[in-house]
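Just the one chain here, laid out as structure tokens, in the form predicted alone.
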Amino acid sequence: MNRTALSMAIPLILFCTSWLTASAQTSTHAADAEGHPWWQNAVFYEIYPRSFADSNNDGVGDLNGITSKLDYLKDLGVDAIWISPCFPSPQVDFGYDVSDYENIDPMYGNLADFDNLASEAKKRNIHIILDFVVNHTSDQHKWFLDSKSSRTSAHRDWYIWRDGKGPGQPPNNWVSTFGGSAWKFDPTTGQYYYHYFYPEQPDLNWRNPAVKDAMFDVTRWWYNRGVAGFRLDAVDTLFEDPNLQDNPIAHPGKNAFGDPFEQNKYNTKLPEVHDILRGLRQVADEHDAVLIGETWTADVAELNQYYGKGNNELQLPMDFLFTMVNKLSPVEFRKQIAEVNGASGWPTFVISNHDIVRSYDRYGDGKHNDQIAKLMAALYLTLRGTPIMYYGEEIGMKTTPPTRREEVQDPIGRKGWPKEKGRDGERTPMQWNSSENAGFTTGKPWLPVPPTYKTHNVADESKDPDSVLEFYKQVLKLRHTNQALLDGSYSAINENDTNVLSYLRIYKDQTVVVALNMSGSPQKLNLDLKRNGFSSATRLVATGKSTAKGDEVSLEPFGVFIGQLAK
């Protein structure tokens, strides 16, 4: 640590100090007692409710299921829970396929299971957050049913219908990122309709003013049953250039599905797309609702325009950037964690989902696996921002190909196999005990429980003050008791330690220390504490014999040192 670090972190203290104070004037959000509004300092856990928990036995999770396990959830340290899709679905693609967005799908329960389970949270103070799949509808959903019926229905022009350049050939070279062309023909009408993904999720036309007044309608309907929130899938797609010009290639070669890689530059990310957000976002404000979303973007210039001129439209784009750190290197992580740290609005992190390899396997090196876990959950959970948590996380779930083809599930999987396996390997069930299934349920479970399931799981490692979870347990509570970890600027140091990533979080005169060894041999760290005005460093959370002497923090291989900072 060095004066120039100190120093530095001054200027952020007055820039975050600002920024909250434009953000609390600006926005109608319900604000706590140090001014911020309640999803800033929230701890975020997304579910995929087929495979959190099984109320009934028959092999899929549900609503009640979720239900039964709040005070697991309270316990941890979770404040807001993101249910991956819920509605009734054919589950073409699991859920992101809805043909009704008033109404719960029947594997997962009712409406009456999910106003019960919404009241259950709201006495825990838990938030429900929603998955919305913005973007398109099922090729079930009343609207489409109308609109492929003839070339007059009503709902007509609420989906993307062109003629095709000539017989047998679709309006242009757009590609599904599911695979094949991005139209399909309908023989009733005579007229192609554009699906940026599966031919069963056809596009809604946000063209359409029509279109947009319903589902803002959808938003407000959740609202005023007691949904603080939302995630916006594939916000992205939501608009495509009305010409239809052909895409460029991006480069040669086939991607797993043997189709030309293009660029999605006539498909995705037009300038449309933020109208939709901000007018989303207004409607959120109306009922103190935060708006996250699942945007994949190149740089942090591009990550801002999420966040809207004046923080207007969401409040948590999810940075994945942060993401494709795929390796533990505390360069690249503190380029990265500078970069959004500039960024206009509240960074969000996240290190897994439903869609995304997860973490326990993309930073394990295979033997210090749950070490490793300990260190990511230790690097997210105290930077300054709202981290969003993926289930089974806590516990280093791993993931779990499937070997055969007749195993898969995820139409990605089969589609695509052997060269693409699909996504299930993240999605297995939850593992609660060591009993048969994992305790997920007595049934067959949808997709098979990993046989880690008796290694790993909520049951033992709640026994285990050395385990995954009781470090999960211990960061999360720190985090939501300690100022410093929730309001504080985050000021780098020992800025060219290629083997630790160090930093402070400094709030008025409190100040952290983070200490974190991502590298598989012991190092130290001098905090020159006396020299920075500082008397000594004790030990806040850390792992095995990671500990702090005098001027010098001493972390085991993989190891984490939290501190305060007295002086």
Given for the second form:
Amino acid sequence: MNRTALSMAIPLILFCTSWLTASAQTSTHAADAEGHPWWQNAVFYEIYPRSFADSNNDGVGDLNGITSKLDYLKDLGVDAIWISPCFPSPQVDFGYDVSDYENIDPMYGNLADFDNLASEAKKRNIHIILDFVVNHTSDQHKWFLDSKSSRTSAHRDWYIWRDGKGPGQPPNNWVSTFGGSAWKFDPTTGQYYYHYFYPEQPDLNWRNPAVKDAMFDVTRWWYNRGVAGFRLDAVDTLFEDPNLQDNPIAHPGKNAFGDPFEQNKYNTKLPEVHDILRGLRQVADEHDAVLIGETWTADVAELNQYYGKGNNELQLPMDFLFTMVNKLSPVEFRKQIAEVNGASGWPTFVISNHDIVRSYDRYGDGKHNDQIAKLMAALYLTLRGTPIMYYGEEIGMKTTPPTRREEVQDPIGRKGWPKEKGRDGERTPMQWNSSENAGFTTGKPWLPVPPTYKTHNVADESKDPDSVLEFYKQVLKLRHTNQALLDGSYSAINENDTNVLSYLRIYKDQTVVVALNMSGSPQKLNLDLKRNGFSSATRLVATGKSTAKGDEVSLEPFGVFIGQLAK
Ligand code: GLC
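In place of the form predicted alone, output the structure of the form predicted in complex with alpha-D-glucopyranose (GLC).
Starting with the chain above, the whole complex follows.
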């Protein structure tokens, strides 16, 4: 979990004609059309099950709700859905506190509903990815209940138990990322247990081979039920320094929870993490499955470690560095794309998820948000790599945080208020239509439906050819059928342009140009076709008045032009 700051800046430089100098930053990793694995060209879509569709009208979304929307997802152009945790859970962290890995929480349905979802998804060729919470369980999991029952219980060593430094003093200075000490004293056995997240989420002891076996078996169990892979939650945090050395203080001051800013040197990103990822990958390979990672990394070198040497760890570690470019800056995006394009594995692009402010607000300027939403869609859906969408992005859903502490559902929001308002804002119900509660439920929705459902919803946008939704559909359709977008190399062009981000995707004799105007003023891009060996540029997908005439691409403010270059 990592919160991205809400910040943006729009370059305001006027009209510019600049020439295309393809810096031949062509990748050495272009995928071969023949023989690439299923996940490489798939479009993934994250569903936050509480908020997607409520079939029994209790105010919380469920699996049957998801099943009822499979046709919508298919029509949109989705090939795989990643369902955030839907396992039995006390819901302290809304499912990221699992009390049974091999079942479905009754609030979401049951295993029969899951099987039905899986078979309906299969009919539509949609793969199902589950969210595997690997670092911790719920404190209500039977393993932990046994573990805490006595110092000699069978599961004692399945978690991290230690003596305090002295009366009332935890074993070291580690703070929980959700606030307060990362150690909780348990009076029954007189020891502390470790929790990187909430105290209700005790960390598993991955140094214990029994833990490893049990958790690996969980993946087998779901693979045998038809699951096509996992998104691995919080992978950084699996191991801790066995000597429990104190973490250094990163800089002075206190965070939103009143804790010191620690550098998580001794409790994150330990090398042993990679042994486990290699093991999980072996099991995944036996089932032709994909592993996606929640990999918050400082740079691409660190991201490379998650692919593993010889690509034997995660196939799709998410590139969160991309989400940290929080302004419409061609310069910054170009740099970030070039870096990840040179990574040792296939890039994985994400612009929003259930932990960060939605892209609509991170990039939107308050006036042109819909145009900017289309611009961002054109960006992450035409890059060389696998995109992971987040529900609601395709209709321009806005982050709608609570306005009062009493309304907050996410515990970190109550704890850190007002500096940290929690993650409710990006988890509000999906906006299906303009009827009450946006067609999500007829009950009382667990989070309020944002007022924007009147203007941004699936039903109305489906009828409007200029909507964000229709634009998403067009780009996704193109992406599925255009070999250059699927398998082509990536080459940045016009690299000095500070308003327009443009690039070529080249596959054999096919070339696609993508031009994205990240400024609020009209821009032009000269393709100098002849000099580059082309005869014409034809529009494939573009917004509004953005066109190509002769050598010139004209882009409206925040305009998009995707075109085919003919020889
Ligand atoms: C991940 C999840 C986040 C959750 C945390 C603890 O960061 O994305 O939602 O709170 O792990 O499981």
